[in-house]
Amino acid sequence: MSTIIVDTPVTAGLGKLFSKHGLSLKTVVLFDEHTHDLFGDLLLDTLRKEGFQYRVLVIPAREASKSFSVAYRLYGSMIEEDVDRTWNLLACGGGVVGDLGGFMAASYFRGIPIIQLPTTLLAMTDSAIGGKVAINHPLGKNLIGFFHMPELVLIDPAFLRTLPEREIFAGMAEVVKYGFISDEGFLFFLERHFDDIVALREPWLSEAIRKSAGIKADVVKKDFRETTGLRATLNFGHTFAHGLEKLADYRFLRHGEAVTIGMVCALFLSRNLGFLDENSLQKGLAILGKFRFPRGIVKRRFLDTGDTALLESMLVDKKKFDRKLRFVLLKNLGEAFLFTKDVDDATVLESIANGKEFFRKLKGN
């Protein structure tokens, strides 16, 4: 399993850390344009001082960078720079950089080590952990990829100070998800300290990150290749979310925003199928009601979307089998399970309609 370190500055003593974990001091550093501007000088200066040999790759800071064409171009740069299997790859960025970097590391020379240095809350608590790396296809997100566990996940909460509020709220979706699926006590910790965490106040921020990372790492350890259904519970709300993202062309809606909406719908679906009681539903909705989105985003990307159009978009989701959707549901707050039976379209559409009604009543979005 990966070693996960949460600290500030997390890159202190990087050379010794790499050596301790059997990693060579030859690394390809992958940034996007934003993380290169924000963290490039500091990180590369650290690598120089620590005795690293390195090569730098920079990609556009957009979801479209998770593609075959971008990976193919970067492979070429690595080959021209004589990067071989004795090297590793250090991905410095959010989910796009982490996924693309992991995909390339898993495939280059049939696999080189990947080190994740996440710079967003979503990446720190979700996408950088667990070894699922992928690129997108025009017909769906994350459809082509590998299981390739990172050797190290280096998390520095101070990096989050560079992020706009929208990205913090997007990351909080995955944090709250862990409470819903695994730990009711953590869920209520998040409810109590929600404002502190989104304001990046310590020690609540680091505690939320450590707890989230620990829950995901534990789930991944027990079901790495998603064969028992346990790892699938990490996708609570994601079946709805990926349908929303596809309708938004993977550009106009943050993943965490889609997941927040998706969790609302999934809570209603859990209730509508008779698993979640009304009191638990309302407690869950109260927590999700704390999220804030840019003005109009819910209306344009969810409320104005046809229910049937969203259902059809969900059918492209990578978690479907024979055009049958799989949903992660809750029996209780903190207790999720993968529902393997068919859910009729009418019940799914009812849950979407319930979600829309919730957001219409919610002030502030």
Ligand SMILES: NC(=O)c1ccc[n+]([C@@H]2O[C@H](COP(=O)([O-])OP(=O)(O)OC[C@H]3O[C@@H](n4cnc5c(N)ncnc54)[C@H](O)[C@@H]3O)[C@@H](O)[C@H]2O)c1
Second form
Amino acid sequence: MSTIIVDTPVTAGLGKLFSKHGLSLKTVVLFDEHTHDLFGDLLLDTLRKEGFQYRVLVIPAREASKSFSVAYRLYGSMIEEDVDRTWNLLACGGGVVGDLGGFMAASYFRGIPIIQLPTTLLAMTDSAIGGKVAINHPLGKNLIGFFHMPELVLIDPAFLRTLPEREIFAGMAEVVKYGFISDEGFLFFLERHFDDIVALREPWLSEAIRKSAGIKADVVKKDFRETTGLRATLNFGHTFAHGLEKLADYRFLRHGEAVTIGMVCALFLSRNLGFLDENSLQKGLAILGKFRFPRGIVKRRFLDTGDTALLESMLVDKKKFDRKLRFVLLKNLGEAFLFTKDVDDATVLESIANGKEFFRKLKGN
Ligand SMILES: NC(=O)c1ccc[n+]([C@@H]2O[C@H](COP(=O)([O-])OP(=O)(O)OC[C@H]3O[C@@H](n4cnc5c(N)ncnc54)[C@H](O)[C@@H]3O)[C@@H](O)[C@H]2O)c1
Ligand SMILES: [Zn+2]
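Following the display of the form predicted alone, present the structure of the form predicted in complex with this ligand.
Once more the chain from above appears, this time first in line as the rest of the complex follows.
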């Protein structure tokens, strides 16, 4: 299992830390253009001072960088720069850098260690933890990849100060998800301190990150290869979300925004199927009502979409692989399970309609 450290500055004493974990002081640092501009000087300066030998790779800051052609080009640079299996790779960025970096590390010279230095809230609480690394294929997202556990996950909440608000809310969706699936107390902590956390106020921000990272790591430890249904609960809200993201061409809606909307629908579905009581539903909705979206996004990307069109979109990939839609439901706040029975279309459509009704009544979006 990985060692996860949450601290500011998390890179203090990096040389010693690497040595302690059996990592060489030879590292390939992967950035995207933004994280290179924002954190490059500081990080490379630290590496110099700590006695590292390093190489730098920079990719365009976009989802399309998670591609085989980008990986192929980067392998070339690494070979040309004499990077062999005694090196490791340090991924400094959001989920795109972390996933591509992990993919490169898992495959280069049959695998070198990966160290994650996440810089978005989503990466700090979700994508950098758990070892799922992948690139996209033109026929689908995250289809080509590995399970490659990071040796270290180094989280510095101070990195979030430059992150746009939209990205903070997107990451916050996954944070709230952890409360829903496994810890009611945490969920109420998040409700109480929602504004503090999205304003990046300490100690609430670090507390929320530490707790989320801990829950994710724990779930992954118990069900690494997603065989028991436990790891699948991390997909609460995601069946709806994937349909929405697909309809938005993976461009006009952030993953976390789709997950927020998806969790609203999943709460209604849990109620409609008789698993969640009305009181818990309302408490859950109150928390999700705190999320803010860029103007017009919910209307264009959810309310104006036909319920059936969304259901069809949710089904597209599943049909190809001959699988049914599967939903993660709540029994209680803080208690999720993977529902393995089929849910009839009418109940799914009703839950989408309930979700729309909720957002229509909500002010400010
Ligand atoms: N491996 C997993 O388990 C897992 C889980 C969830 C998501 N993902 C993947 O993660 C990706 C999304 O990650 P993301 O939401 O972090 O997006 P991202 O990596 O695209 O980052 C979002 C934007 O923020 C910028 N940025 C990053 N850190 C910044 C900072 N501190 N200040 C200012 N700007 C900053 C980036 O350059 C980028 O423009 C998707 O590809 C998704 O498939 C993977
Ligand atoms: Zn997610």
